[in-house]
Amino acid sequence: MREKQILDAAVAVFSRHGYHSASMDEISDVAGVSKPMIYSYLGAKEDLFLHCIRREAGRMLQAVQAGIKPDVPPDMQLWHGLRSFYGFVAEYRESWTVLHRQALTVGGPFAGEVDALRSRAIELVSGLVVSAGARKGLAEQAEFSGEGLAAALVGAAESLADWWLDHSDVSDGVLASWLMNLIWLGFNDLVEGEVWRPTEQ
């Protein structure tokens, strides 16, 4: 309970001033503990900073994948996968802020369980990928295609939560449909076999 309180108060801090600009002092009055007590259960800025990070990343695969439901297809697996992502990010604004934000302009350590965190977004939407291509009797060219194009779908979906946080009048479904829109539709075309090529070399 008290790990829990001194995150939430890190994550609301980081989010509104960043890594470096973000005292422990504040972090202590908002979670209402002292420094030495923080210091003693997840240790200093730079350990707290990577607590904060793993928390909110395991909580937002958490949320994706739960939202995903294996009995129906691979498009609308993934849409209730893009509803749960957006969703998660209306709720935990701040966490995405930590995620997204904060975590990459730092770099290091941070930007690498970032990268982690995107990894394993990718598995699972690669995995839809090569499900939709073998349903359609094209597994071989789904798989060979399949994870690159997961990690142009996930790094499309990343951008369009980051603008939504200015723009934040348009709702999560509307969000994922403009993504479906953009992205699924092609991803059809090429498991049915369908690709574009240049007209000139």
Second form
4 protein chains.
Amino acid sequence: MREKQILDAAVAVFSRHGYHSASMDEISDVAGVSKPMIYSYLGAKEDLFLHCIRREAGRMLQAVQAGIKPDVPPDMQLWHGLRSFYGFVAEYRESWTVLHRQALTVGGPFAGEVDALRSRAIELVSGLVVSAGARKGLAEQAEFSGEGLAAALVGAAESLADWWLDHSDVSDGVLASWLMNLIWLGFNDLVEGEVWRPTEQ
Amino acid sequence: MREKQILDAAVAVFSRHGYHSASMDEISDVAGVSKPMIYSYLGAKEDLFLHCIRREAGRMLQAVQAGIKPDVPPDMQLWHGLRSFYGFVAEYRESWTVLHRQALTVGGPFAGEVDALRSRAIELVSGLVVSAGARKGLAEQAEFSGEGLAAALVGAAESLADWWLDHSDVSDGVLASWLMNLIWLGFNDLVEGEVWRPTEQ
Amino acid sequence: MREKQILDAAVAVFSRHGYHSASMDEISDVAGVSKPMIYSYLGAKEDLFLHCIRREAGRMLQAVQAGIKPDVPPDMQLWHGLRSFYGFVAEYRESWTVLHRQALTVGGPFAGEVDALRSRAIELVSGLVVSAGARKGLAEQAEFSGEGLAAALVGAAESLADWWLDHSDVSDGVLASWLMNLIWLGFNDLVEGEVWRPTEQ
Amino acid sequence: MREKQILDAAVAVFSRHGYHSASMDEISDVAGVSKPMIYSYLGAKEDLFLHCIRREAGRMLQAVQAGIKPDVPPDMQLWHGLRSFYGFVAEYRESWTVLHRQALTVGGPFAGEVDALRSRAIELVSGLVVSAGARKGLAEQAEFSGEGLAAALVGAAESLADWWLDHSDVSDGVLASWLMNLIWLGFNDLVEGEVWRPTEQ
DNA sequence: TATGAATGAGATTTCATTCAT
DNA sequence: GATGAATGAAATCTCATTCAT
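What would you give as the form predicted in complex with the DNA, now that the form predicted on its own is on the page?
Full complex below, order starting with the chain above.
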């Protein structure tokens, strides 16, 4: 299909050069169609970029959700989710680049789209965290913001993905395992009432 | 000094509009000098942006390092470092925006600069991590990469900083404390040999 | 017939948007045929427009001439001609718009076509004028150009038609009667030797 | 001045090719400046055209009004006005072309500008007509619309100007005199109660 | 030294026009 | 014969960059 052809090319070019530096000329070259076709199928540059973001965000969300098994304990759900996430990043490097690097910087309608995606992720993680906390009988600790923690966790995962792009010699499972160890254990301690406090000024 | 004047204006404008959408015209307006002056003092747009990144990166690194007290245990060093980091982000929002949001998207010489900064941060954290591990007698665990963990930690800290920009009603100390609890505890477990492993496929 | 279908659509679209802003796409949509058909039946955009002008000019001329009764005095001939003209304008607004508003602006072959139509009209009026003059025994007055006067008269009629488009609450008969009173009376005076001359510098 | 330079070029090119076919490239060539200068001094194409219309309309109005002597009888005022008008058309052919031919066809803000100019003309003529009528004690004749008559008169004058462009061998005074004879005499008759009526169906 | 004035080069976008089916 | 799909070519507009003063 022409649409897929064009979107693939657009994602490739946007991921290489970023939104502004990408030229419709190059996209049409890579896609192997003429510029008017792009405008006819997917609209102006902004629309095209939006379509890219939406498709890639959809793909990623679907990949991650497909990897999560619903009937296992929360830690295993997070574990599977992380593996799927890194699997996706490995397979669709360009998608990830567009979503993570490019879509954030350009203002306008784009920020909203990616924010929505990240919100979905944070929400999802928050859910796991809360359900784990509940299972362990965690009382409400007003001191901590579930959303803040989830944001940090998501950020850690993203950053690790970025780091991975330049150190591709570890498997997705290993990455996920690092995060689980780093964070889940700490979270467990937290749940169990162990708290770190500064010991001196 | 002319240079400071120009760099201040450039950082302000770049942080507002991003690299590409920022116009030399606006920068010269904000700086209160004519465009040829910018070219004469700081070179073309790319150079100017590079100078911005370098200055802000230097400032940030210096702020963080200045906050770290060398003769306290590693956890307290990290704690102070995080507080300084969030202090810097709070005080120099624009610097942070330029470094985190804008510098990532543009390919070419910029990525290198920011990577360098992040590497410094990762290195720094790695040092703490390793020294903490050593103190506790952590054997080399080939399974874990100190650098990878540090990257994740740095990412978590950055993400939390971003999240903070939209939830400014918590103090820098609270943010740092969240991270310490989330990550340091987990790391401690790790150091002490407690490891999370998947319990089922 | 295909041709009529296309021409009707073209006249409608040209009259709405003008020559340049009219798009072949819209014409083909309105006509209900595909663009290649237009090119096959009536040629490129310029040709199409020419065909429109010719057809509408022909229609208008025919309508006016059909309204003129040959065996009545010149003033009555003019009167009937004017009524027919305004009748045509009322019934075929779009034709009139294309002929009067759009065809004038575009240089090239179009000007010629419309000039030809106007020349026919001027000629026709000239004939009446001269025949009226002759009947009244008007000596040749080198000072006046029958053609110039006719041009002015035709222009007055056209302008009034235009004015009418925005003040449609008077009948065609009234319009024609205004012109007859304004111009025919003056012309009569002229024919009878009464001449206006400037009374002072 | 650059502005005058550019406007002159723009009027020349617009008058040759019309609004749509005129290209900014050609205008900048004719003006002897680069395109960005045009945008900087006079804005986008639409603005540029508006500036042209306004300047030429202003010139024309001023020329005509300058020619009218206020303390002479209405017919002499009209006479002088017409002479000035044709004088202007003779001297500024291109201005006239832009105002009459080009500005009418393009919709949008332009129509308004030219309509305003024409309205001024019609108003002016209406004033003369009414004052002449009053002087002669003309009763209100509901049958005639002063505005309509004025529109017709203005149209006649415009048309004659157009005709003149191709028959430049008569002087402006002669043109004005034709119109005075054609219309003023007829109007006089009207004022004095002589009315033309159709004599048969 | 400092700048107002100027431009080259390139970006997006739109149509009239034509193949291939 | 008829059309959906495709494109070449050109138009408007912007901006980083530099003379001439």
